[in-house]
Structures are given as structure tokens and as C-alpha cells.
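Take a look at this single chain in C-alpha cells; it is the form predicted on its own.
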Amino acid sequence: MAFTDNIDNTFAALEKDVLTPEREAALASFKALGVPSGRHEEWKYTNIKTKLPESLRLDDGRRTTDDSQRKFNSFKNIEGTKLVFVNGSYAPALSAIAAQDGVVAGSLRALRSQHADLIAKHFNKATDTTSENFAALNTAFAQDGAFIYIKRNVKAAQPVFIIHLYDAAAADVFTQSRNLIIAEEGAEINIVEDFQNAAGEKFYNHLAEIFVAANAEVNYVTLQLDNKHTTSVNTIDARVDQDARYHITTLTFEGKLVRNNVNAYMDGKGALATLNGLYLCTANNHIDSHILVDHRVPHCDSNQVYKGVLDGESTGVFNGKIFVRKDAQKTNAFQSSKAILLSDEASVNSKPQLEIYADDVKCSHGAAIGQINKNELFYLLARGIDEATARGILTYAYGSSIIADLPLEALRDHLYDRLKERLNITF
């Protein structure tokens, strides 16, 4: 691949800073690991190596764009900070930062010198670049992304939206972007991240590191609603400290090939993590949800609920793992994976996993793959509803439960409408 052939030259052109030693180590890791193929156990059902074209290239992260004519339509009616990135680079002309005491939000590149010590302390401390191929690549090359810092005991009154836009300038670029989110002790915030690709094939590798300190709460929603032609790897690594609460919801409504790595590391007693997701596949889409909850200490709770809807010749993957270490007694961990197949050609590979080394725990998992309930469908048909609408109503009811738990009413309403639009139903 072109981007691996020229990787040393591209790296040499990057801007040097305090994080350069971390980047050099990550580059060495990626060169040793390479791009995974289907022979790699963690990529068994998603052979991304065959989906990245030979012409793909990395860049030095210094691209500039004319933002004056660009527009985005999401979240216009929801108050809060809007951080917009175009092809991985911060777009100040499109962004709007709402002043909130105790909340710092902006471009990671722009704020890197102002918060150098804080960033150096946390950057690359939540992720594993020694064994994760694309985390290593991202750490080496990502130059920009969102930096959000919530100070101690601050309850953010408004959410922060991170919007990624991709256009023709990124046509042959493997875009690398990075978020660093730090919630100090007792802090609370709602964060929504949205990826939008209007048209044309795009490729991106995104990584977010989230630190939830003791007694803090972070609600994180990641959206992939407009990614019809996108091949992407999206990794979210969170460290959850004592009595902290971390909630992440992943909604993927389309994507040529999407790999979502969602990892939560339970570092403090009394920590809680909920990881929910809804993915919709159609045509030849392939969506892979790779989930890990690592229980490292006693008295922690985690819940995973993932739902899929697949049509056409699409494929889905759910690989969810609960890992309970020897000292993590009194762990409560629950996992559920369900999928509905709307066509005979659609398929799902489901691999729920429990790896438990403690003996005083409550852990369970369940996986189910099926079709729309025929009795429920008959009930609606008997009341004069046409079959297409009836199927849409039942599918909406099945999927909307994931949206129902989100904390922002305006966001829920927006996503309910997008789900109806995606399912071609009006009511």
C-alpha cells in the first residue's frame, strides 16, 4: 500500500512537539504490526486489508481548507459548543464555542501548547499502541481533533458537539484524527460526536481517549449516520475511575465498511460503564462492533446492549468481551447482543465472550439473531397497515429503545427523526 511504503517520509514531515517521542514509539509499533488481514483473530470477520486501496496515502496533517462556503445541518436547534473538523483539520469558521466556566473545548492542535502538561500526562495513556494496529497508526500521525477538559466539580450546562465533515479533498487520504477528553473529579458533561460524508469514497481512522476521574460522569454519543461511502476505523478508549459513571452509545446507520472498537477499562472501585449500540446495514454494508469491558478492580458494574438491523446482502459483526481480572471480585457485568435479519442474504457473526478469573462475580451474556415477529406483523396487517409500513414500525420500535436512554431530549428527537428517515416511515 502506498501509505505504508512512504510512511517514514510522511512521518518525517510531521510537526515536532512534546508528543513526538510517543509518536515515534507508536510508529515503530505500527510498522511491526502492519495492516491486519483476515488471518488476524481480532479481524477474522473484517478483512480491512482488502478494502484499503493501493492509492491511499497519509498526509502531514497541515492541510488548510476554505471553510467559508461549507455548511452542515445537524444540531442547529440544539444549544451547545460546536467543534467542526473538515477532513481532520479544525474549521474555526464553522465552529461555535459556548462559554462555560470550567470547560475548555477546542482544537487539540491549537491548545497543545497552552495545556502541554495536561495533554502530555494523558495522551496515549488510555489506548494500547503495542498491539492495536490502528491505534498505533493514529497515535503516530493524528495532528488534530477535539480537546475537551472539564475541571473539578464542574457540571457542564450545555453539551459539546464534535462534527467531522469529509469532502473531495480527502478522496485519496487515510485521514487520522484524535480526541482527548479529560473529566476531572466530580465533573459532568454530555458529548456528541458526528461523522458526515456527503458523497464519494472516504477513509478515516479516528481515536478518542476519555478519562473519567473519581465521581465524574461522561455521557458520550458517537454517530455515523451519513457515511454511505465510508471505510472507517473508530476507536474509543475510556478509563473509568472510582465511583465514576461512563455511558457511551454508538449509532451507525450506514457505512461501506465500519469497524467500531469500544473499550472501557474499570480502574476504580464502584465504577459504572454502560455501552449501548444500534447498527443498521443495507446493500453490501459491513459493520463490525468490537466491544471490551476490562474489570480490573472489585465492586464495578457494566452493561452492554447492542442491536442490529440488516437488509440486502449486508453483514454485521458483534464481538463483545467481558474480562474480569483475578482481583475484580464483586463484579456485576451484563451483555446482550440481538440482530434482526430483514432479508435471506443478510448475515451476522456474533461472538459474545466472558473471560473471568475471579470467583465472586455475577456475569452473563446473551446473543440472538432472528426475523421480525410474525404475530406482531400480522397484528398490524390485520388493522389495515400495509406490509412495508408495518415492518418499518416494528423495526423502529426495536431500534428506538437504544435512543430512548440518551440524556438530551432535543438530541433524542433529532435521532428519532433520523431513524424514521432511514427506515422510510412517517408517523
Second form
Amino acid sequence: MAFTDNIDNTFAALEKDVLTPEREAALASFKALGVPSGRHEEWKYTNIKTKLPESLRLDDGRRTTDDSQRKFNSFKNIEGTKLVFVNGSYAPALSAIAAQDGVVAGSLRALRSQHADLIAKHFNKATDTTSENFAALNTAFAQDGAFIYIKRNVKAAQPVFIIHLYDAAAADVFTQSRNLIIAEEGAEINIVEDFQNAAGEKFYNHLAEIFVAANAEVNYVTLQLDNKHTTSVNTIDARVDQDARYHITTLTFEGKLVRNNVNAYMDGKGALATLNGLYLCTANNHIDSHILVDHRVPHCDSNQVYKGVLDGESTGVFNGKIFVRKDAQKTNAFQSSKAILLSDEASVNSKPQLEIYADDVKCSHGAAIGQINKNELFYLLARGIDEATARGILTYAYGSSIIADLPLEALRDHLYDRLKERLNITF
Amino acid sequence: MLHIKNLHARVGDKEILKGLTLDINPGEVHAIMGPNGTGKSTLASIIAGKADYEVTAGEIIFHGKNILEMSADERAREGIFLAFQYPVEIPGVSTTNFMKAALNAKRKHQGLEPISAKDFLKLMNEKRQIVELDKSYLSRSINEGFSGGEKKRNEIFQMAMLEPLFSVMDETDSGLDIDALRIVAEGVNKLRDKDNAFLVITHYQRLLNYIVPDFVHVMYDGRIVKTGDKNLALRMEEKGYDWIKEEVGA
Ligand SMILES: Nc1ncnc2c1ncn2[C@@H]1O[C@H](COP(=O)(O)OP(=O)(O)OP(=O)(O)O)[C@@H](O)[C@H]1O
Ligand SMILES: [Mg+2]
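Give me the form predicted in complex with the partner chain now, not the form predicted on its own.
First the chain shown before, then all remaining chains and molecules of the complex.
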């Protein structure tokens, strides 16, 4: 049975609403595009076709655990709104909304009618359902996700956490979840999205659309730390308007097959985007970071720093595309992708792709694949630190710089601890 | 304490140590002088356990154990310390965290619990004062952006923290200004006791005015060719190496 066989029936069973016409178009698009095979240029190194479930099942509310019994990392030591989703469906009993003037945060499904106009104006306007297979699939089928709306000039004092949990009763569910983030002019917010899969084998296709209006600032952190049995596609599409600042950092500590599409569209002059990532790949994990920065207008800056650590027989992909369109003069675009291989069997495919059609621009990229530095290693050994720990410490030293740039001290401390835990080191 | 017998070692096809013998007892300070490229740092690296060198003959016995069979980290936990000629910079790990990991590795080896945060801070404060290392250096990444002299001070600070039984100091004096040299040397003197020993590699007699050695060895072409007391260092300073070369018939 093919994944796409029952797709029309599944779609027909969905509740109808104002977004239905968009969904129908996306469904048609997905049916035309299908699931990408290795012949697809953007999926050359990531064979997802044979890794997806045999049929498309959506969340039907089956649960092994009552929400009140659910244990998860709720970022207890960090104040802020916590929006929790189980298999993509909002779980109000687990969520806590910190009241903030000018900030709306909740379930997209629940807030759909209340903010109908705003949502209709933005939904599906940052993503590309005509050529992106999983964006089309997501748009057709996603029923819920986070909706965050920050009103003009509001500087949100507290972050919003979007926490995704998965329940083992629905192991066969291919979760389709969807966020819509709208920061109006001059608004500022920190958002942390964490995917916590403790449920075993899991598939999800998540998509976030982020609108950063003129002078606004959105700092978005994606965490895939508890992800061992997960096969996932996560697409984060942002439109960045004039003088706006957009920061997206992705931390992936494990994952059976992870594909992260991080796309930033520079729509207004003077906009800034930073796109950073740290991925740790082990066993036979596969982690694919596909980054796109599209400089459409003049005077924008973009910076990408990606670091990978690959162990075992794992494979990594870094594909960093920078488009500088004809009108995008005075663009500054920088990209650095590095990886260290901890074993002889691990490998990474690194492909920078700069397409520059303007003549007055500064663009640079650097890629480096290396090993743990032997002299550094010896220095630690010579102080009595065993080799596994020494390698862990050096990996920490290498990777933790990505965390150092994140907002919120409590978040950084939490992530430093998680990185240490992941690398089996303490200090 | 440390007995090196007829040590031969090479890198690739290049033979560097050519039958080196040296005996060091608890409480002693030995100095090694010798021309550039003669194998002093190689000896230090081999004692510490650097894997780049192949020992083709001889042995190194430390407290009755042949350390050539131990990994570098085991040797360190057993009480061997190398103060590097060129300490590396490691961005991203603070000296504090580094020392915590190193100290706890040693404590684990001794069957002790990890040190408490409070005791660790106290210990760091006490030890950094021995070499007058400002607190701010400890929270910085290991040696990152440190001046040459600061790096050397950091080496001796680490030595003080780990309280080794046997320490090799490879040109710790190079890069130190006159005041720093005195401070570091006095620091080392404070660490001396009847149970530990030091091997001090240096080009200059000046250091030995402060850290007074029991023995001075001259190393040449992979061997120790002359041994004397502290006055040998004075003679070397005065006369250079030519007479030694003549004596050994080079
Ligand atoms: N890893 C190595 N690979 C190749 N050659 C090496 C290596 N290590 C040392 N050598 C060579 O072995 C010789 C001895 O080097 P070593 O660093 O031990 O000298 P040294 O006595 O410490 O000199 P200096 O006084 O300049 O510090 C030199 O010729 C050096 O180039
Ligand atoms: Mg040397």
C-alpha cells in the first residue's frame, strides 16, 4: 500500500472551514508532486520515500496516557507561555498562557474564527505549496498548531514555548502540525519550539510560517533534542520585512531521519536574518539541513552558521542556498558550514549554493569538515581526562557557541546542560 | 620514582631519542638543558604519553609501573604532569570547567567522590594565588587570547590544582617577564615537597636561580651527555654548547 492511496478519503473526512479552498489546492499540488524520491534534486541525499508510514493517518485522539499523567519537559524554570500539543492537537490541560498585553498565543484551530481575517491574510503566504512536497501535504492536512500574534510595537516580556509531545497509542499517525506567527510592526518576541518524542517510532511533518513585519524582531529556537525514533520534516518559512530582525536557531541532538527546511525571504530593505544550527548525529541517524535565504530587495544582511558533529555511521547533509536577486544590491550574505566527524564511518554532504544576480554585493561562504584536533585532545588527556570525556568536552566546546548566541539566560543554561548530557560530560 | 632506561624513540624514520637514561627520586629537582632540536620536548611528550612517538627500545618506570603501557590520561591520573612548552588554546571550555573535569577524573581514580562546588571554588582561589593568576582568567576559554606568559602561568596553576607527583616543565620560563618568572618559580617552590619531583627543561640558567636543581643534565642529540650540580648550568650559560659537542665528539 502506498502512502498516498487513502489520501482523498482522509481529506474528505476533514472538517470544512474558511481555509478549505487553500487546502484543496494544496492537496491537488501534493498529488501532483508526490513524495520525493532520490531523483528529486533537493532530496538526492535524503531517501525519505521508503521511510514514511504506509498510509496517511491523522490524529484521531487515541492516547495511552491521560494528559494529567503526562511527563515532559515543561521548561519549569523559565517563565513564559507554554502551548502544548499532543500528536499535533492542542492540549489545553497541559498548556499555560501567561497573560501579556498585545500578545495572542494559543491553538490555531481554536483561534481560527476569532482571528479569521488576520489568519486568512497570512495563512499559506510564506510557504511554497506549488513546489514543496511537504509544504503542500502539510497545508492540505494540518488541523492545528500554534498561533502567535504580537501586536504593533509590543515587546513581549516573556517567551512563548511551543511544546510538541507524541503519544505511543498513535504510533501510526503521521502528524501534520502547523504554526502561524505574526509579529506586527515594531513587535518583538522570543519563541522556543521543542519537539519531544518519548513515544517511540514517530513521523511528523511540521510547518511554521513566520511573518516579521517592518522593524519587528522574532527570535525563534527549534529544539529536536529528544528525537531518537523520529522521522520528521520540519519547514520554517519566514518573511522578513523592512529593517526587521529574524533569528532562527535549530538544535538537533538526535533523530532517525530529520529534514529541516529553513527558508528566509528577505522582503524589505534593511532586514537581517541569522540562521544558525547545531546538529549531532549518531548511530545510523540522518540529519539534513536545507537552508535558503532569498535576498529579494537591496540592503539586507544574512548570516548562517551551521555546525555538525557526526558519529557512528551517521550521515549529514548541509545544503545552504543563497539567492541574491537582480535588485538586491548592497546585500551582505555570509555562510559558514562546519562539521566534525568523530568516526571513520560517518559522513556529511555539504553543498553551499550561491546564486548571485546583483553586482554590488558581499557574499562569502566557507565549509570545513574535520576531526577533533589532536593537540587539543592531548592537552585534555595530559590532565587526566579520559578519552571519551575529552572528546565530549571538545565537542561541547565546538558546539556550545551556537547556544551562546541564544536569548534568555535560563534557556541557554538549560541547553548547555542538555548538550553536556548528550555528550556524557559533567562539569 | 621515575626511572628512564636506555630510551630510544622516533617519529617516522627520524630517530630522536637515542638511548636516554635518567633516574629521578622523590624530593628532587632535575634540570635539562640542551640545544634546540635535541629532543627535550620529545622526552617530555613521551613521558606524558603523546602517541606521535614510537618507542623502539628502553623503558620508563614510574613507581614500579612501566608507564609506556599506559595511556596519557592514565599516566596523568597516576600523578604525572606536563607543563607544555606551547599550551594550546581551546575556545569554548573555561579553565574552571576544564579543571573541574580533570580534578574529578583524578578523584574518581582515587575512589573519591566528585569535589563539591564550594570546595572546588575554594581550592581554585587558593591555587591561583600561588601563581598570582587573576580570577578573570579562570572563566575565560582555556588559554584563548592569553599572552605567552599568561599561558605559562596557567600551566603552573593547573599543576598546583592537580598536585602531581612528578612534573615536567618544558621551557616554562620562556615568555615570562622578569617579575612573572620570579612569581612562577616561587609558585613552583611552594609546591615542592619530599614526595614529589620535578624535571625542568630550560635554556637559561636564570630560572635555576629560583628553582634550585639538585642535578643539571645536558642533553645532546637524543641523549644525556653530561650531568652535574647547579654549577653546570652556570658553566653552560657562560660557555655555550660547543665544548659539550667537542667532548662527545660531534
Ligand atoms: N611530531 C614530530 N614529527 C616530526 N619531527 C619531530 C616531531 N617531534 C619532534 N620532531 C623533531 O625532533 C627533533 C627534536 O625536537 P624537540 O621538540 O624534542 O626538540 P627540543 O630539544 O625540545 O628543542 P627546543 O629547544 O627548540 O624546544 C627536532 O628536530 C624536531 O623537528
Ligand atoms: Mg622543546
